[in-house]
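The chain below stands alone and is given as structure tokens, in the form predicted on its own.
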Amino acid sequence: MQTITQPQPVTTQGGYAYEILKRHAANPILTADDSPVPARSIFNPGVTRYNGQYVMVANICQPHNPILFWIFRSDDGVHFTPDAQPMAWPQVDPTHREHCVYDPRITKIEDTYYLCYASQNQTGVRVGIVKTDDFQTFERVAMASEIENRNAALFPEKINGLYARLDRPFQGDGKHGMWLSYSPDLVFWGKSERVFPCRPGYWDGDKLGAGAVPIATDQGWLCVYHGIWANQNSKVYQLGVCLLDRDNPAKVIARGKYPILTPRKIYETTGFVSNVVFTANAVPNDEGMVNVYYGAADTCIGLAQATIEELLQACYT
């Protein structure tokens, strides 16, 4: 087992202490100009590895239509090329006719890839799940929550014989925090319990929810999540990290005090929704780094990187 010691304060990127994630020099790696169709923004992608490539499912927001899911592919994880057509989206669930879909998170379990996403209609938003084996055809699994739940991230393996996911029910003031739910079949979900709440006065004091799909380490489940700090004039979306127990993810081993990425570049502070960095997948690459893909200001896509060890240390900082 790797031992993580209490790290010393570090200063990175222009004096921002504890900002562990390093922005890639190519940022933003995708903008609306890279969209294969007219778009006002491209953001909040899910990303995974498939057949030696990086496969990205991005939100494309058009001026006249709801959000489309579009697949982009890359050999190096930085330069992405779009497919010729949008995703072959499966037939809608007759119990919940989708008006808008957004924020996909991709989890590989054995040889199948599952997309958990936000599915919205006039009654509210629910967690939807579809699956694929080849990123060409997709099959609907379920509408997998009641209304007013989203930010669902499926764990990459069963826990105590059950599928598990992080999610965020947000009735009322939305400050209920991040929750854990279990399922025998990906359709029926229960045994829900709160993992942790918002922290008043902290960077995640107003709202928070799952970000990247959890990463298995010998220390526990490493989770990059998003939190919101709000005042009377604005909200700021930031990223942080926590470490959850491998056998009982409701048990928090460590939770970082400080954000690991804060919107401060112009493409993060100014856009369709200003002051936002928001992630859905963090993908280990072949160079020993973790690629954290994130939406910037709900307008474009950025890439930031850190090592597993750096992210684990940030959980204790």
Ligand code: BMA
Given for the second form:
Amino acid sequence: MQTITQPQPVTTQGGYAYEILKRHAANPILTADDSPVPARSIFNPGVTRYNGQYVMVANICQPHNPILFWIFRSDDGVHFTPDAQPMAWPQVDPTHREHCVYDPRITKIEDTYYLCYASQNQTGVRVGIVKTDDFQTFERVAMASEIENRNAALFPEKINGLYARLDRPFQGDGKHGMWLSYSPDLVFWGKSERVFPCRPGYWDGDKLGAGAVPIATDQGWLCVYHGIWANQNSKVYQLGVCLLDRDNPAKVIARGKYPILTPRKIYETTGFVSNVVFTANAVPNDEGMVNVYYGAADTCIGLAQATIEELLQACYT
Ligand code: BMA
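Switching forms now, from the form predicted on its own to the form predicted together with the named molecule, please provide the structure.
Below, the chain from earlier opens the complete complex, with every other chain and molecule after it.
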């Protein structure tokens, strides 16, 4: 007779022990109440360090729906103050007159900061790129994809002489997973290759895409990404980690089995889109931790932390 063996857990620690990102006590660190203009929600921010400060570019969803990018600044990475004016947005691109922008990811390459964001109009969503040297003025670089593509995260350095990015084409309803593309100039993109697909039956079984801008480590590119599991009631967005080869990020060195952050606090499970944690930037701080900034339920902003070592370890768990 055939013996059927149950899949065994890979750890003997119970409860939420797998969830290695620890929420900051001040969570949620920003809500619509902190918005300088009428807002329904504030979420999915890009964050970087500039001139000794943390600079955040957040989605502010206005009551009538369009999203504004707004800059918030902080000395400690926890308490943020908004600028007096919305971010100075460059001229529209005549090839794609966007009516909505969202989910900025910030990458510093040499002395320039690039924002990769989702640019939406009636034809669909594309990857837009703008740049700045000072977080005062911004210049358009390119509409850097055809429709339908988004969740683009630029690597912080060239790889084999080319700019590189992770992104997520819509084909196959996102099931085809995370992709990698290269560019000589940030305008023309190609040499595209899939990094990894969804894992049926897992927390990232129904859709996934880049999350935070990759972090360079001596073991490879450490990437916090998002995965989606669809159930009867909702699509659950969680965060996980993977490690990609430094010279060829299409090569997966390790990919964690467990999510590292699961929506389970009330501000993550309840909101405009329930059961969502979604990140654009993970920023190493001065205390040896990585600050993972995340949108919670498309409604507010949370901060969760782990060490680089814990994140690397989670890639192998
Ligand atoms: C994704 C993006 C994010 C959003 C998430 C959950 O597809 O649109 O901006 O946070 O869905 O709604």
